[in-house]
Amino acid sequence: MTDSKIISQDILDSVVDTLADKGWIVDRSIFSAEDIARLREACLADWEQGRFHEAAVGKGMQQDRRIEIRSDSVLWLEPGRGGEAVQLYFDRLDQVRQAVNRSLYLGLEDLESHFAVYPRGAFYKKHLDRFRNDDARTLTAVLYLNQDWPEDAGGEMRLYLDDTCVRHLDVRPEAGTLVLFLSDRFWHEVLPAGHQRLSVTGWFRRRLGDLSW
């Protein structure tokens, strides 16, 4: 791994400390403007080639397209495939995974990720990032790719900060913003987007039933 791909220890320590304290963090230091531009280019190239499919809710045989719940389209990503920009994304987040495991003992083993495109007017209603009978998803990572996102364009991720879903934080989907949060604790939604909205959404997973933290 070249030096340009290595996250500084100070940044990793700050991420881990904030996750330990709050269970969530909004970071704008892990990915550079150049990193984001290359990811955005890759995402749009795949979009224009028609490689995305309409997103569904549920898992396995229970998957269903529910446009009243979510109206985005996705393209699943894999390490080692998709070019240098996608590989750098996985490399960077693997450093986060290792740092979190060393300090918080979450037992994170891998990362599943996809590009997400929200056409104008698309949204995703309030939900948790956990399947009913699958506790593998442990830490959610959402990285935004939208350059110069207008103030009035909507599309914020509304992260609910308490169990009653009263207190919340609205995160603008501005390029380079990375949001990390514990998947089973924080309800969230995507507010209707006034422009095409691009992101990379990922979930760090542990072994099923590994509830050590």
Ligand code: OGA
Contents of the next structure:
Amino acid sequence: MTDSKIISQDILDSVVDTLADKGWIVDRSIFSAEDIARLREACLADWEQGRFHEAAVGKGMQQDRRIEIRSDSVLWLEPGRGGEAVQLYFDRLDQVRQAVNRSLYLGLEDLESHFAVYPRGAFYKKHLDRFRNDDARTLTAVLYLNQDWPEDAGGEMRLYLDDTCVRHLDVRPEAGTLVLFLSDRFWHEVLPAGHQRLSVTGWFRRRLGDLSW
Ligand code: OGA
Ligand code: MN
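Please give the corresponding structure for the form predicted together with the named molecule, as opposed to the form predicted alone shown earlier.
Shown next: the complete complex, the earlier chain at its head.
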């Protein structure tokens, strides 16, 4: 690993402190413009080759395509299979995982991630990321790949900051913005996108079965 691949300790400390304090953070320093440009290229190349599929809701037997809930398309990613840009994404987020585990004891074990493309008009209605039949998803990480996202293009992620969904924060899906939040606590939605909207969404998972011990 070269130095440019290592996230500075100051940045990791501030991410961990903010997560401990609020349960969410919007970061713009972990990924550089160049990293994002390469990820966007990789995402678009896969998209143009028709490798995406329409996203579903739920997991396992309960998985279902629900166009009235979400209308994006996704491509699942795997570390070690997908080129340098994708590997860099996994390497960086693994540094975040380790820092979070050291300080917050969340016991995060791995990261499942997909590219997502929201065609013009696509959205994802208000939801929580933790499945009803699987509570492994613990920390959500959404990274946006859209350069110069127009002010009036919509497509914000609306992150509700309390259980009653009164206070919220709208995050523009602008290149390099990374949002982390606790998967079981924060309701969120994607407002209809006025333009094609690209992102990488990941979930840090803790070991399954912990609850049964
Ligand atoms: C998701 C999701 C948010 C976004 O894929 O579960 O909520 O801003 N994505 O893309
Ligand atoms: Mn979500």
